[in-house]
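What follows is one chain in structure tokens, specifically the form predicted alone.
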Amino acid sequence: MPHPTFHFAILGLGNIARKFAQDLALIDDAKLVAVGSRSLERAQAFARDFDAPYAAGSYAATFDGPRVDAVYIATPHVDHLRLAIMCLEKGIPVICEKPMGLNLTEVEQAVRLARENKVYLMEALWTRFLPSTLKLKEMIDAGVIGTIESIRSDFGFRAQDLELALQPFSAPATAPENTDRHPAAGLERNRILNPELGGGALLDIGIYPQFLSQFLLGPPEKIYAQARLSPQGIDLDTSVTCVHASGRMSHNYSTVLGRTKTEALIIGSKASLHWHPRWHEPSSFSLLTGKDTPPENFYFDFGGANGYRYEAEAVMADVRAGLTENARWSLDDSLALHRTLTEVRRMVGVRYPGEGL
């Protein structure tokens, strides 16, 4: 017997929200039924683009319309905890764009509320659900590369308005919902460079390399971190080396100073895996064995998807099964990851306004 259509809502209508909505349209039994923004005009335009029947001019009013089976939170980082709490208290399952919170304390608060209320919560670390990731993990578990000895991964691009990051600026009183740019003039338009919005390389893109190392090697036993900070106090260029169990190491690099290859190398005792650029997105990888053996390449048909459909389908299956968290990316996984990210920020000296680390 087919399932009834699964109803999604989206809060925050920037670039990532558009990609998520595009992928929902590829899922036969999923529908975007409501969108929320602080601008009714913006919400109505987004709803028209994606055939959503209900548009709200506030986040809270998003749930005054059709039934919602799960909500995707796609606002800037600084609003993630507040909106997750609002939804969890309403009993609405939540998939929250990464990072789930600005720091471990915020993530702990969201996880505690979800577990106390027995409401579904998942951090939207979409890379974990991609077919390329699943195949790579399958090969590692099967012993194809032997024991993982080391991991190296990176993610970098040049942020817009980077030259302004060398100058002081006056941040807006409230955070923009646009996940790319704010309509006001000056550096405050760019969430990545704005401490008021939880900016910086680490939480925005460095979370991916750190995820990979902990996904495959477990939480670190020692952390060594260095960063170049902007005058406003956010990290522009961040290097993290972790020592994991049995002395195995991971080398994780993120930057908003310029483009990197954004690739990953997983070095094993028998062979290595080269995850092609941009490894965190729908991509491919190669198995590297002997020096005289050609690489064995693995390619995947993503069916025109941006890559967000896989996490959406995982949430749908979980909620329909009555689960309150995901087995592949659990709340304990998020807690472990944010324990490391918070410690890295403490080490390099990144503090957001009103935050006490």
Ligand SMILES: NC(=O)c1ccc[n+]([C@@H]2O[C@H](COP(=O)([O-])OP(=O)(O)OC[C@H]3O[C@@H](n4cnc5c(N)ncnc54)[C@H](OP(=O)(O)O)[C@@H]3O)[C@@H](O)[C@H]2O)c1
Contents of the next structure:
Amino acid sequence: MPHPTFHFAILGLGNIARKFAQDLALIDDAKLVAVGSRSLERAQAFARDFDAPYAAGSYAATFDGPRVDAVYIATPHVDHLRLAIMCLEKGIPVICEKPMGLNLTEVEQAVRLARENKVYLMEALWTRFLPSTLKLKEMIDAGVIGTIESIRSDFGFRAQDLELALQPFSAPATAPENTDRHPAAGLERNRILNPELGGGALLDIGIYPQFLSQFLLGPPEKIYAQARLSPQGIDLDTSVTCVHASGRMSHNYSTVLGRTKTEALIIGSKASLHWHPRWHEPSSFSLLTGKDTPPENFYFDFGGANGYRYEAEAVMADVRAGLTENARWSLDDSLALHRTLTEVRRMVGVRYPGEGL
Ligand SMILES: NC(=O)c1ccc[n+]([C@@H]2O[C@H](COP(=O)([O-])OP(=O)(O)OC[C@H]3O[C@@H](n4cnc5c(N)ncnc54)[C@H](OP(=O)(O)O)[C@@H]3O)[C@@H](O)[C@H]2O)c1
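Switching conditions: you have the form predicted alone, so give me the form predicted together with the ligand.
Entire complex below, previous chain first.
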């Protein structure tokens, strides 16, 4: 018997929500039934664009309409925990954008609640579900590159309004009410650079290199981290070296100072894999063997998708099967990842307002 159509809701209707909704439209038995925004007008416009029958002017009211089988949380990081708790307490399965929380304590809180309430929860680590990732892992597990010796990966782009963030802070001498001179002035809505919104390279994009190293080498045994911080105290340029089991290392770099290649190199004892830019999204890779042998290239048909349909399909399959977590990206995987990310932030001195690390 075919499954009934799977009903999704989305909270926070920004950039990533739009891409996720575009991908949902590619899944035959999925439907976006409800969208929630801080603004009813924005919700109605989004609902019109994606043919969603229900639009709410608050996140809480999103669930007053049609049945929802799972909700996708797509707000800035600082709201992930609060909204995950709201949904889990209502018994609604959650796929939460990365990072699932600002720090390990927040992620632990969400995981504890999901497990106590036996409600589905998954961090939207979409890269884990891409066909390119699955193939690469299959080849590694089959021994194609031998033992992984080392991993190097990066992710970088130039953040909007960076010049504003880089202005050195000088306390206004004569006009304390002149907030224009405050270093965060003008960055209120910039979630990449604003500490109030959980800004910084590590949590936004450095999470991908850390994911890759954990995925292939396990959680690190030792961490060495350095970062250049903005005057507002968020990390702009972040370099993390991890030592994993058997002394194997991963070199994980993220920056919001400028564009990098955003590629990954998985260095094996017999061969290496070069994951092409931008490796974390629908992409291709090459198998590099002897220096005189041409690379063997692996390309994938993503069917026009942005790449988010695979994580959405994983959630659908899990929830339909009555599972409360995903086997490929489990809650223990998220906990381990956030243990590392929080430790890196502690080492480089990034603290968000009100946070004690
Ligand atoms: N998986 C990926 O590839 C990927 C890519 C980009 C981002 N992300 C993640 O997705 C999340 C959202 O990123 P985004 O790029 O979509 O951000 P965005 O374009 O700024 O959208 C975030 C949305 O959250 C809502 N929101 C709630 N409180 C807000 C606040 N104080 N300031 C600004 N917006 C607020 C707004 O929607 P309403 O006004 O409708 O409430 C806003 O449109 C982040 O946690 C990020 O890490 C993931």
